[in-house]
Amino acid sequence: MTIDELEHLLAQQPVSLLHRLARGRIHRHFRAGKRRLIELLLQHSSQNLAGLESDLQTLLAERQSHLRPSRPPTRRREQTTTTHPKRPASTTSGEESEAGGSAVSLTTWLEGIGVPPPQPFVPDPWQIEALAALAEGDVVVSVPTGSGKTYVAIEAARRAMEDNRTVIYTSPLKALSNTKFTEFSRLFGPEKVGILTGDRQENGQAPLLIMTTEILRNLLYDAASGEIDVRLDTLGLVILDESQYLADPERGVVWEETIIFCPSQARLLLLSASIGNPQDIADWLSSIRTTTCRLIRHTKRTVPLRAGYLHPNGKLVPLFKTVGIPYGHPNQLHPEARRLFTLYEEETMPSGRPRR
């Protein structure tokens, strides 16, 4: 069988069979759509197309054996008019069942989404712990997105400025720095907040300066070479947002040098939602700095995640059978989402070979 014939045969198969064929061949194959899956299968087996063809024929034979009618011959005509056994008719409410239980409805999936009613703000215990630890040394805060890292940064900055200390807040992106400049100017007043980026410099003598991490690293370079900046003499707090950039192959050295050259009298506050080894980072800071670094870790997500699928025809359905995201169980797709996936593939893929 030529590669074109094999590609044509693969395009005629359902996605479920292609995923079975990809097991052991393609890593994280469950994330690929039908077109991409066919491309990956052909690429992986470019030196052994006969092996891929053999496995495909085996799965096809197995599939045919499951599709053989088990009813008496007298009812064969009746059976051929029923719904295909591999694709049961799905309901628009998403209530049909699969192995593992029934799926949630769209109403259930949307329940509770909206703006919560106003209520007094009460800091979480981990936020109080982080601020208390920052009074004694450096702190690494590793908590999920939406948990309240910014509150810790704002309150720590407020306390440092009340103590007549300069605060520097860094972010990896100019756009994020501009956003924080607007936010902090509204909170503290425009006269107390300045910004220093590659293309924007405003109120550079303010007690709270927002900049990219590269700008701060350059300021620390100048200080190390003898060009002392007055602001560094009064520096009391350095906030490194998105500190997972320490692991970036190209820009990670900027964060490392910033931490190494940071004045010893200034407290370091590292914020991140995606550091894989926060305790190692805290231990490293403790080993190179004069103060001990505390890790504040919180794993419970305050704002839960829900995954949905919006089809080009405008229909919205839950992506999974459960309200939340079933981590580690990608096969728990919602039956209506699965049906829409198949519909989209049938609508966009030519009858012949898949598009590239």
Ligand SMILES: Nc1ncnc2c1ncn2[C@@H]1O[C@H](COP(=O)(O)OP(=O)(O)OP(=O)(O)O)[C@@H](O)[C@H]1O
Given for the second form:
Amino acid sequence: MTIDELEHLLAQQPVSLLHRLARGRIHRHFRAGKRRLIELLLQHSSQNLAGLESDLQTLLAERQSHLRPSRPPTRRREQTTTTHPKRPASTTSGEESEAGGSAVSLTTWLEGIGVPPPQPFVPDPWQIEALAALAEGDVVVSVPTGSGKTYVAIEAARRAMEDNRTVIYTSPLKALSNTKFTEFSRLFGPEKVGILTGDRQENGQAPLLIMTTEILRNLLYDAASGEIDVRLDTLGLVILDESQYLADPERGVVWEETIIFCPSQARLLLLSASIGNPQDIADWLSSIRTTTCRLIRHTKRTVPLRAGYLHPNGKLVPLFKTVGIPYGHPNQLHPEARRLFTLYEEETMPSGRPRR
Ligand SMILES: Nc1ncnc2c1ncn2[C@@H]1O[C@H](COP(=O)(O)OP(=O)(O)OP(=O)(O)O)[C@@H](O)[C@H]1O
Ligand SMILES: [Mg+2]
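Structure of the form predicted together with the ligand (previous: the form predicted on its own):
First the chain shown before, then all remaining chains and molecules of the complex.
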């Protein structure tokens, strides 16, 4: 097959199949649109087009076998003689059923979203456990997004400062550092909080310092080469927020070195969204630090996820047939989302071939 023929064949495939083809070939392929994905696939396999073609044929064969009717012919004949009226292919309300079950409506999908009525704050058991564990040693917290990791950071910082210890809080992004600076200044008072990022240095001698992890790593580098920063002398607590970045292929090394160079008298608190191997990380910390590290983990989402699809034309629909996100059930796309996907493909690739 020539490169043009292969490109043409790729252009005829749904984008989901192209993503399967891109797995292991293209880094962060899920960010690419169809046209870009085809370009990247052809670019990546320019030395081995036959390999790409062969994988494509395998996926096509697999899809073909799934498309084959599984019902016996007699059942199909019964269906053709049925007197039930035919259902429309899909509706905008999304209440109609597709082969395999009914789909949630947009109203139901949106239900319950908003600001809840105020309630007294009661810490969750895992938050109390994490703070208690920090009194004994280092702590890795691995809980889903939106669980309340900031509360643990704030309480731990408050306790360390009451003990006249310095606290460093790091985040992977300047924007997040800025947000935390505003939030913590409001909470503890502006004189207690400083910020050190590439763009901003304010109140650098404050007992609670917010910085990007790169800045802390550099401070620790300097200390390792003899330039001890006075702030590190009294350091009692280092909070590494979003520490799932440890696994980042490019920036992970910064978190790794920060942990390795962190002064032994300071407690380490790693806050991360759910990760696959948090126990390995806790064990690693225990092995390289003078104190043991406890893992605090839970996987239940406090704030359930809902997935929606916003078409460039402004139309919002549920992405799946259910309010929640179905795991391990293929073909759960909402019929309306499916229709809009197809529409999008038709609109962006009218001739079935990617535009150059
Ligand atoms: N025990 C609690 N009870 C009720 N609400 C809580 C509790 N703890 C935290 N929250 C609220 O939960 C929301 C999310 O908290 P937070 O931003 O700390 O989550 P997170 O775990 O850091 O999430 P992310 O992974 O996105 O950084 C906040 O509005 C916070 O006030
Ligand atoms: Mg957070």
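Take the two forms, find the largest set of C-alpha atoms that superpose within 1.5 Å, and that set is the rigid core. Positions refer to the first chain, counted from 1. Keep in mind that this is a model prediction, so the values were computed, not measured.
- Core-superposed comparison between the two forms: the Cα of Q43 travels 2 Å or more.
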